[in-house]
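In the block that follows, a single chain appears as structure tokens, in the form predicted alone.
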Amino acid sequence: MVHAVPVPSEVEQPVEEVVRQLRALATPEGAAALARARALLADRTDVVAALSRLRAEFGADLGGPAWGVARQREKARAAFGPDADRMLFTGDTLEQAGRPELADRRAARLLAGGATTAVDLGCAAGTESLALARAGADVVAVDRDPVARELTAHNAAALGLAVQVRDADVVELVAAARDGRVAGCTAAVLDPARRAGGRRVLDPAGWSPPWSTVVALLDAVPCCVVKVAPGLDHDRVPEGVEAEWVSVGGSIVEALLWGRGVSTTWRRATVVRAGAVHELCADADPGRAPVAAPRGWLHEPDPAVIRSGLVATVADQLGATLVDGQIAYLTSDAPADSPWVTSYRITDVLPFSVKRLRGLLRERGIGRVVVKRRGSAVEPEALVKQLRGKGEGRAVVVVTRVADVPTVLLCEP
């Protein structure tokens, strides 16, 4: 029987002990232990053997923590690049950290109006603080968690950035905000913790700090931005506050509420593809797009377009219509050269039937399919297995509803 070996960074430890370990890793000996741990990870050394070697070479106090942080750095490298190997992370703070390039984008917009002081309300590993400092602001980073403060202070120093780290309660700071300032700063970033006990907290009232503090900050400090859950109900967005949804590579990565002093529109969808940033804005609710039967092309809107409620705006741009009033698939007579959608040529439209679909694919020599669904309970992975055949051809199978009828749109890949 194989037993899982708990990795030190994944074992719950007292806060004081985690802080002590982080400070030990910031020493020259700690840096050597981290470098050795990275080499063992690069060699794909078994976790038991790696921990044994690290403890033998550096002692138990450094060996285990070095392995845990090296694992977090390995995860962070894709987003943070070379900086990851100078920074310290825990699993929780890395999960909340987000992408540095998006933090830089937020900081640039937040400071564009001339703000020179900024506070990061709940700093975690310091991603927002670092971005604000890189953008030229005098930065205050606030958190009640000693681990977050230690990480932010270390990471700022490691990257040569000046950040003042304070122990303070975000709820109290926001309640005391006056004259457009909070914690003595004219600009603010707030990223409430939206997980507890390893699970997402769906009710904003249960975030830390809670939704009431989010609204209070938006009311008190015009130059601010709040990161919120991408699934936030549009009805919660306060009047005069711009809501933005951001996707990278076709996946939603964040949603933002911009303070009234920074807001320039009603809703914004931001799509990042191949390093290029595209923004779609609307000053008012565009309503619903018209509905019509599928035509020659199917257009799948980017998730940021869907979540921002701007499908009708894109439909108008493309001369497209919805295939169903409740489904976010568009259709038109031509392909779309647009960052807002991915286009597929429709070859067949048929009522949903696995038997009939399998026969059509066999007839066409199609043995490999990608299944997409919207408005259907079909499990894509299960349907892919059911439709797998001997043919060399490929297709995209879209399972959806057309005029409220379960329908398959067979498309070219």
Ligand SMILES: C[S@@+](CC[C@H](N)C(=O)[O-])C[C@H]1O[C@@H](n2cnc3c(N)ncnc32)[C@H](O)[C@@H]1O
Second form
Amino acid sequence: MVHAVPVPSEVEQPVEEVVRQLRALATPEGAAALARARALLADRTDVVAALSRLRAEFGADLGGPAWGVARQREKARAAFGPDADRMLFTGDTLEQAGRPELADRRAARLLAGGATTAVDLGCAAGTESLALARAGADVVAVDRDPVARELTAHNAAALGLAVQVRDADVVELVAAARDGRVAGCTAAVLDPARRAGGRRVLDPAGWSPPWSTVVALLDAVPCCVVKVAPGLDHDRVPEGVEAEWVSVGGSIVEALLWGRGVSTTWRRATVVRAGAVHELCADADPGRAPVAAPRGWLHEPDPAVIRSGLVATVADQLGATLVDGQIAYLTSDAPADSPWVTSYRITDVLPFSVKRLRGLLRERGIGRVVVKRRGSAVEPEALVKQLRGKGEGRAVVVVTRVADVPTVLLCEP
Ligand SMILES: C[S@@+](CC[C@H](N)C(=O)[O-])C[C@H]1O[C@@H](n2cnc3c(N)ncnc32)[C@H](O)[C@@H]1O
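If the one shown is the form predicted alone, what is the structure of the form predicted in complex with the ligand?
The complete assembly is shown below, putting the previous chain first.
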């Protein structure tokens, strides 16, 4: 197996070599090289100059890897905060890493029923293992990749957390699960790799471990949670399993399937906005919201609400209707003070025509627009340019379909 080595060239090297480099970085001299690399990055030193200084000072073996890890830490800081500067990552493992605050939330829920032992099935750089250990569990971290095991062991030790790291095949461990336990633990987190060769693997049968292992874990271990692709088809969610979609700042960041012992509802949309967490649940499919013509306000549901199939629940709460049976835009007579939607006052409803729209915007003195689209092939960026004018005013242009007719809803920003 090969790994993207933490050096700027992104050349792949054998795992043994990467493990050796990571071990060297974990020594006091490695720490000094990492500190120097961080300072050079902070000074915006040019890559070639930085590498030659690092190599001159710490040798070729430490210089390149220190620069590579310092760059990964710089990227990781946004999610991992100050912990990033004590942790080691490779490019691949950082790309696969979840958000620590969501892993903490997940660990707390998983262990709330009293489980004290937990296994992280495919630990990569250890995000889930660290969260489970922080939540107080005795943690076993499993990965078949030696680099992942090295990273998790280092990261746990660096953060003062106890995690037992093991080499095992998750497919085999799950197949051997008995009495609600896997790898000797009563709680489990599974986060299959959903990318291969730099590409997203759309068919869950191609994930690693594959979908069959996801289902087997959900069947065998009641206290478990599986991270899945946010695009997962609802038809795949097994009976009795809660599916949750999580958005942060208006973007979907993860989807989860909860084992039957920890499931408490049918679907859950979790919306994290401005640091606050809002949860919307439905114990059964709410079906489709009613459809009616646009009224005074347009409500754009959060993507977690849309993906979790809870638009009708929100419509019911807001007394709103869909503008089109196939499109997730809601409308009502009043703005909504709700975390589930963003509301815009509709000023005009017109059939889609760039010419008419330009005329209307000119008339209103609107020179800058934000374009949103749903159910239309329009390219928002191109339309923004086409609609740019001299006016000082601003507007939101929503390109969609109303009763299946291409329509523009002109809204106040
Ligand atoms: C998506 S990553 C996990 C990311 C991690 N949860 C995080 O947030 O940092 C999946 C991991 O599973 C490991 N893996 C995939 N298939 C495996 C298998 N059959 N047995 C053991 N580990 C496996 C990969 O090596 C990879 O490290």
